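Next up is one chain by itself, shown in structure tokens, the form predicted on its own.
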Amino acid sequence: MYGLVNRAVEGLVRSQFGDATWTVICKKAEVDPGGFVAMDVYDDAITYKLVAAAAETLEIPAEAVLEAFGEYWTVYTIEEGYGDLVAMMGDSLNEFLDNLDAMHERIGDAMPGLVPPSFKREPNDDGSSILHYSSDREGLAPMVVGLVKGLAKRFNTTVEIKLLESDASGHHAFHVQETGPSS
């Protein structure tokens, strides 16, 4: 994975709980604390130990971890210079959620030998959506579930998402119902 997203974690955890946590997190993963270079390419073994250790260290499960991250990194990107793109993608959440493979290939042309997911929106009569997610890297649906949630709030509505199935190829399938204007 790109430094970009060690970055975030990195982001995540000192806005939330502190520098002095970070570094017990790096030590248990056996990462420099000294930071990550956005635009370098770090084996995704790097990124899966940070989230063990924040889970260990913060004393909850490495789900929850990946889901605050998936809602922290839709404000971290923004702020790291790609609000124009996001911008550029959808003025609702559907439609957002409809560009998120086109954004991943612009961004593809800046970011050699990214492996991004797959999502595919596809919408019921009811007005909510089945958002199939797809990945080559295992066990990361439930940063999905904060991104969801985390573009909603930029879009100014609140989500119910619930995970229908997974399977063994990497592909999951969520449920997203759109539950009223955020307050």
Ligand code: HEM
Given for the second form:
Amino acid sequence: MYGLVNRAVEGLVRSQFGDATWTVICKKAEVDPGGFVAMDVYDDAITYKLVAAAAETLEIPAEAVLEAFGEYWTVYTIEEGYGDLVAMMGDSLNEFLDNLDAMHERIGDAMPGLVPPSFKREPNDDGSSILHYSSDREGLAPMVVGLVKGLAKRFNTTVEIKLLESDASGHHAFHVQETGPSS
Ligand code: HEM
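Go ahead and give the structure of the form predicted together with this ligand, now that the form predicted on its own is out.
Entire complex below, previous chain first.
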């Protein structure tokens, strides 16, 4: 994955747990704490090792690290200069979810090595949605939970999101229900 992802893991850990914790995590993951280059592509294994080492160090499940990371990503990418692109992709949570593939396609113009996920939203009659997420990578469904919660905050709403099913081909279906404006 692009170094931007590993840099965001670093930003999350440093901002919430301090620099010393990041050093411990890098040591555990056998990763150089010197830093990542945002636009360089790194082996996915490095990101997985960082997540596993963070989970071990913070004594929380890897799923919780991924969920926190997903939520952080929705703020981090804006700070890193993707705010204009994000602003173009929708004025509501549903519109934004509908545009995720178009957004990653745009990002792929500047990041030719991108291996993006794919999303498709299916509206239900009761106003909720089924969000289909497909990826070549394993184990990142908890990140989607955090991403959708982070996006909801951006649109001043709150959501309940539940994983309904996952299959071996890398397809996951979530139920997404807006639960109202955040207070
Ligand atoms: C402007 C904001 C965003 C940028 C710059 C961005 C960019 C990226 C990059 C660089 C990766 C790593 C893939 C690779 O390097 O091959 C990635 C992965 C991913 N992105 Fe985005 N992304 C953005 C927003 C979002 C949002 C809002 C979602 C919400 C659902 C999302 C969902 C994902 C997921 C789930 C992955 C993990 C890869 C996988 O599942 O295979 N991204 N994105």
